[in-house]
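Only one chain is included here, represented as C-alpha cells and corresponding to the form predicted alone.
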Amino acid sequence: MSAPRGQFSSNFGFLMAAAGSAVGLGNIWGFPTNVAANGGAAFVVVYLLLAFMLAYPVLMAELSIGRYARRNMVQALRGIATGPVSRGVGTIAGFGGILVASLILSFYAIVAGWMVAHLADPFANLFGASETAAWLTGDSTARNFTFTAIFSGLTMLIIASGVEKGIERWSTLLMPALIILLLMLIAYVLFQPGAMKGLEAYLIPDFSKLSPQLLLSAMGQAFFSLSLGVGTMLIYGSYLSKQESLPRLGALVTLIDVGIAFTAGLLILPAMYVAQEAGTQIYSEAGELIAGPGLILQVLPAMFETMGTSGHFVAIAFFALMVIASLTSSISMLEVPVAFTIENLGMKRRPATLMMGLVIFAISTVIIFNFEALFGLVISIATEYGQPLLGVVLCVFAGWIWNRDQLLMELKEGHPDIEQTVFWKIWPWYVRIACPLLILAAFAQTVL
C-alpha cells in the first residue's frame, strides 16, 4: 500500500506553493533582461498577452488532469488514456516528466548553491574573513559541491515533511518573505544614481523591435516561467480540494507569476544601470545586456562592493531573495519523482525523499565534476527539448484523449456553472489546437 496522499489545507497555501514553483531564478534574472533586449514595455505587453494565451491554458490542463487523477504524472496520464497506444504514450510521457524534472533540479541545485555561497559571502566580509569570502565567491569544484549539497539538503528537508507541513507551510512563509525583500530592494535601488535610466529601459516601449523573434521569446518566457510540462503543476493539482474552482486558481497563479516577474524587472534593470554608473560593465562585447549568472554573480556584486559597509547588507537581502526564489522552485521539482516513488513503489515519504534526493544530487555531482561538458548540455536537453515536447503531450491528453464529459465534470467541481462561462466555450478547443501549435512553433525556432 502506498502512503496516504496529502492535500493543501487552503487556497492561500496552494497559491503560494504554485506561485513559488513558478517564481524562480529565471523570473528574477531572465525576464528583466529579456525585456530590455526586446523593446522594453513592448515585450512586457506581448508577454502578458501570451501568459494568458499560452501558459494559462496549459496550466489548466495540468491542474485538471492532476486533480481528477489524484496521482503522479505516470498514473495520471495512464488513467485518462482510452486505449493501449495512449496508455503507452502516457507512460513514456510520465516517466519523461520525472526525468526532465530531475535533470532540471540537478543543474538548478548547482546554481542555487552559488546563491547560498554568495549569501554567506557578505557575512564573511563583515567578520573580516577575507580568505573565506574569496573561496565563497570563487569558482571551485569544492565550493560548488559543498553548497549544492547544502541546498539539496534544504530541499529534501522540506519535501520530507509532506504536503501540508512541508510544501504548504514553507511556501506560505517563503513567498511573502520573497515579496517583502523584493519591494525593499526596489525602494532602495530606485534612489541610487543611474536607476532612472534602467527604469526607462524597462518601461518605455520601443515598438520598432516588434518581430517574430520577439513573439517567440515572449512565448518561451511565458511558458517556461510557470514550470509547465514536467508535471509540477499536475502534482500540485492532485493535492487540491474538489471544492476549489480550477479556472480561478489557475488565473491567480498566472497573475502572481507574471506580477512578480514584472516587479523583479523594477529591481534588476535599475540595479544594472546603477552598477554602470558606479563603473561596472553591464554590456557584453556583442553589445547586449549581460544576463543570467553573469548578471547575478558579477555585475550586481560589483555594485554592492561600491556601497561600502551598507553594500554588505544590501547583498545579504538580495541573495536571500535569490535563495528563497530557488528553494520555492526546487521543492516543486523534487516532489515530482518523490510522488511517483511513494505511489508506485509504496515507500513512505521520508525514505522516498532521501532516495530520490540523493539520486538527483548524484547527477548534480557528475555535472559538477564535468562542468564544461555537461552543464550546458543538461540545460539544453531539459528545457529546450524536454519541456516543450512534454507540454505538447499534456495538451494532446487534455484536449484529444481525455473524455470530454469527464473533463467537464472535473471542472464543475468547485465551479458548477462552468458550462456557461467564456472559459468553457474557448479553452477545450484552444488547448486542443492553438496551444500545441504555439509550443511547437517556439520549439522549432529554438531548435532550428
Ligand code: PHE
Contents of the next structure:
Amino acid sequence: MSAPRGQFSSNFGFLMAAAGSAVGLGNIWGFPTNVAANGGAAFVVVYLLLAFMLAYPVLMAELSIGRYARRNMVQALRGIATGPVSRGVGTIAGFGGILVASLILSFYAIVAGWMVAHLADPFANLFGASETAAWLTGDSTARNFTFTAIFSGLTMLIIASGVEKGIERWSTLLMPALIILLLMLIAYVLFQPGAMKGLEAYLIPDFSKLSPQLLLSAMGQAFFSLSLGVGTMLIYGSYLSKQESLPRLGALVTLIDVGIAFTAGLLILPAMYVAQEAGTQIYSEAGELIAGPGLILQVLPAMFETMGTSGHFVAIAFFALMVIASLTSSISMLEVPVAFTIENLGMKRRPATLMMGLVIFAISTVIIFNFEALFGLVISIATEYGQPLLGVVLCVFAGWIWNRDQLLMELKEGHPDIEQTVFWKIWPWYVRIACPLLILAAFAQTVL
Ligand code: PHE
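Right, and the form predicted together with the ligand of this protein, after the form predicted alone?
In what comes next, the whole complex appears, and the chain from above leads the way.
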C-alpha cells in the first residue's frame, strides 16, 4: 500500500490551508460583484446570515466526517454507511464530489490563468514590450491555453509536495501575503477620487432588491466560497489532528472567509467608482453595474492605466493578490482527486498528481477551445447543481446515517465538554433537518 497519510503539523497550518481554500476568486471577485448586482449591503446582510446559518453547519459536517474517517470522500461516506443503500449513495456522492471538484478546477484554472497573464502585463509594460503586453491582455485562445497550463503546473507542483511540505507550507506563506496586499490596496484606493461613492454603494442597503433570486445567489456564493460539497473540507479535515476542537476551527475558517470577502468589497466597489471618476464606463447599457469578467479584466485595468507609472505597481499588487487567492484554492481542489488516487488506487503522490492534474488540464483545454458553449455551462453544473446537491447528501450522512455516539465521540476529541455547548444542542438537529430542507428549497427554486 501507499505511504502513511499526510497530516497538518499544527492548528495554524490547518487554519491557513482551510482558509486558503475558502478564500479565493469567490471572495475577491464573486462576492463584491454579487453585492454590486444585488442591492449592496442588502446582499451583505443576507450573505452573512446564510454563511453562519447554512454554510457553517455543512462545513462542520464535512470536517467531522473527514477527521473521523481519515479517508477521502468515497471511502469516508462508505465507512459511515450502515447498509447497502447508504453505501451505494455514499459511493456515488463520493465520486460525484471528485468529479465536481475536478470540474470546478477545470474552469477555475482558466480564470486564474487570466490573472497570471494580467500579472505579467505590467511587467511587459514597464519593459516597453507593448506587443507582448497586448497579447497578454488580449482574449486569445493561445493566451488562455498558455496561462491555464502555467497555472495548472503551479498547482500540481504544490500538491506533488504533499500535505505538510506542499499545502501547509504554501498556505501559511501565501495567506498572510494575501491579507497584507489586500489591506495595502484598500488603503491606496480609498484615497482616490470617487472612492467614497463606491463605499456608499457597498454599505448602504437597498432592501427593495431583496428577492428569492437574491437568496439563491447568496446561498450559491456561500457554498462556493466555503469550498463546500465537493470533499475539499472533508479531505483537509482528514489531515487534522484529533487534538483540535472542530467547532472552533470551523468557526474560525468561516469568520476568516466572510471577513476577507467583506474586506475585498471595501476594495472592489470603491475601485469601480474610482474607475468611473477616471472616465471608465462601469454601468452596462442595461444600467447594471458591470460584474462579470469585464469588471476585473477591463474596468480595473483601465483605471490602473490612468494612474501612470504607479498604476503598473498597483496592477502588480492587485493581480498578485488574485493569483495568490486562486492558488491556495486550486490546490485544495486538486487534492480531492489526488487523495482518492493515492488511497484507492495505491499510487504514489507524484504520479497521482501528474495524472489527475493532466486529466483536469485536458478538461480545461476542451473548455478553452469551446469557450462559448462550455464555460458558463460547466460553472453552472458544478456550482448551481453539484455543490448544493452534494451538500444535502453530506448533511444526510452527518445527520441521519452516522451513528450519533460515534459522531459525539469524534467531536469530543479536542473538545471534551462539547455536550454542554450550544453547538451540540443545536447543530445535530440543524444539520439533520434544517440544512437539507433549506438547501432543497432554494434548489427547487433554481430548477423551477
Ligand atoms: N472557495 C473557493 C473560492 O472562493 C472556491 C472553491 C470551491 C475551492 C470548491 C475549493 C472547492 O474561490
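Remember, predicted model here, so these are calculated numbers, not experimental data. Residue numbers count along the first chain shown, from 1. Take the two forms, superpose them, and find the largest set of C-alpha atoms that agree within 1.5 Å; that set is the rigid core.
Residue displacement note: residue 381 has its CA displaced by under 2 Å between these two forms (rigid core superposed).
Core-superposed comparison between these two forms: CA of residue 414 displaced by less than 2 Å. Residue 54: CA moves less than 2 Å between these two forms after rigid-core fitting. Taking the core as reference, the C-alpha deviation of residue 40 between these two forms is 2.8 Å.
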